[in-house]
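The chain below stands alone and is given as structure tokens, in the form predicted on its own.
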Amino acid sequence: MSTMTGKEIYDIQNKNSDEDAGIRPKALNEFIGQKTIRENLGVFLTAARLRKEALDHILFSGPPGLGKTTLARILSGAQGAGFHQIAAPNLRRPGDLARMLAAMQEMDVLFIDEIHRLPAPVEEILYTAMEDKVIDISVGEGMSAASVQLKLPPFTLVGATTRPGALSSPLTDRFGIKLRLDFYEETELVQVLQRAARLWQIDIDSSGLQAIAARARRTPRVALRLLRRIWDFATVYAHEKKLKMVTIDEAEAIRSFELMGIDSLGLTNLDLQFLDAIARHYSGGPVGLKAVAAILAEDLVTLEDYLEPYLVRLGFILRTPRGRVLSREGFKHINAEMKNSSGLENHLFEQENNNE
């Protein structure tokens, strides 16, 4: 049985991938899920428009795979302007990013994702860029070398964080809009689901998209690579029996999952891994994420990024002071004996005494 790794885990919540460009929604209508963040958008898009202003400068943050890109590309499309994206570590040098800024248009809008990565010296440049629509550039070399202030036209950025307690302060409070997407319930998963289906005309019923929607991790880019995943296996299950179609249903979806190593709520092998490393190497923690990284010789940003958010939201992983903590509901789910129970136990009593 194929299961997948740490670095499939990546690549299921890789950005701007071919598969899921052609079905992004254009309108705030169209975008399924964070009704209050696209209720407060649409106020302010309406507001900006009014006045005639470029739209103010927002911040998205939250878990990856959520959608802040597709709402950047659609407060783009609405105010009929160009868009331009980067990722933060792409932008090493200032130069890098004044030449960006110099290329934009009136109410384009600049959306930098990983903000939190931008080095320090060309973070500066954006404190002018935001705040005053101007930039300094540096002309000419050595002693001859001279700075030219460029006067740049109304424009928006948008950042877009996972980290948001890893920006500066200083570029942090320049950000009118700040904005924190959450996962999705699989309610409306299902329905981000149903609309793939129908552009993507994959043939799928309820059940089917249900049993996707409880393995999706709660995040509308995994739910949708899942369903080609299935489409795949249920495409290759119809050429060998020679048939001309195959509905997805739950037991197919189910067949599927069980080849691709994922389990009833969306936890792969590596996921699976990490908890009984905490169960088995430090009866259950607490214990640092780095120690764990080493362990199961993974990067700390997959862990830190894409799988430990859905294992804390499941209540399995614990955020401590003292590093991670195996909670009793993840011990149950990887079948481990709580060796270490009492102290557990100790643990999250101090714990709740803390929080009252």
Given for the second form:
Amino acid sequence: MSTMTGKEIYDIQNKNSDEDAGIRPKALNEFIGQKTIRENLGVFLTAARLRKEALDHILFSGPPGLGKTTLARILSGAQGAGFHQIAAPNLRRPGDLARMLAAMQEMDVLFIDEIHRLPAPVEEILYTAMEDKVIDISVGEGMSAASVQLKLPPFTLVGATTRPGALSSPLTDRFGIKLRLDFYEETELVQVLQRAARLWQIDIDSSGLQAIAARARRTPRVALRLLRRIWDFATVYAHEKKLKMVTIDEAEAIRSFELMGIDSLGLTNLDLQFLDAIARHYSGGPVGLKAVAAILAEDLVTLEDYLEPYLVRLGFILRTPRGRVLSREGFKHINAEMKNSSGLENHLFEQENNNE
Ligand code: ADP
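Can you give me the structure for the form predicted together with adenosine-5'-diphosphate (ADP), which would complement the form predicted on its own we have just seen?
Let us now look at the entire complex, which starts with that chain.
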């Protein structure tokens, strides 16, 4: 039945798909939500400008799709200098990073995504680059090897991570500014969607916007991606019915969500399988995420970074020192979802009682 799995919606490899098309906010005042972060960044930018300095190094943390890359680009635009972007796993050797640093111009922003995944020898280069604006490059080999010091212009390193806890403390300590992005309110997502619909010229009413916002996992990237897909469904529907164009309303949105296998909370089959695996195989937990990933034959990063944060936000999964635990609310949700589709409900009700 489902044409879209969880993975396609929060697709890791596919960050730059069409949800970005021409609508990434370019200035702080176009960026919706995250009020405290916006206000803070505004002050830091002004202070840096008044002192004619590059902005201090910044670490953004938070689940994927909340706007970390967008903010980094906005900061670079505000400083009127260049923007260099790389994902940490692509920096395999110290030389890869040294080359990027050597190319930096005054006030440029170097954005390193997934910075918790930097290999240790590469990370060490960053220490002196961030602190003293120098890098040591080794030239020659064997006995004749020598180290040359290269001076860097004032620049800003912006790091983004879904797991601030996985960063080493020498690296964390070198960021003067650390900001944590949080999930968005539904009303903010409605604004994100409204802006996108206007720029993409999609005809959608407020009930349609609301229906998408409610299923967008509190995440702008998911909201935009859903809007694009529903627009696809509406376009095809209008073509089949020989309508000139349809206005997307709640009914049209919900029809598409059903076809995509997305429930009223924005959960997909993969989320339900995740919850169900903890319920069925581990009596509700506690269980390590690795074990759940093995049962689902799913990549650990997909579960930990893309699925779990929202399930925790919903209160369905609790993170405990001994592992993940399915909450009563989590049990209730899968019971409700599975009631018609499988014979699990008795078993699950038993588990719920045991958990009390
Ligand atoms: P991250 O780097 O945290 O994974 P991105 O910055 O790539 O997230 O944002 C994902 C998408 O959501 C982009 O298309 C971006 O334009 C949009 N987006 C994110 N935050 C906002 C926001 N506050 N207002 C409007 N659009 C946003």
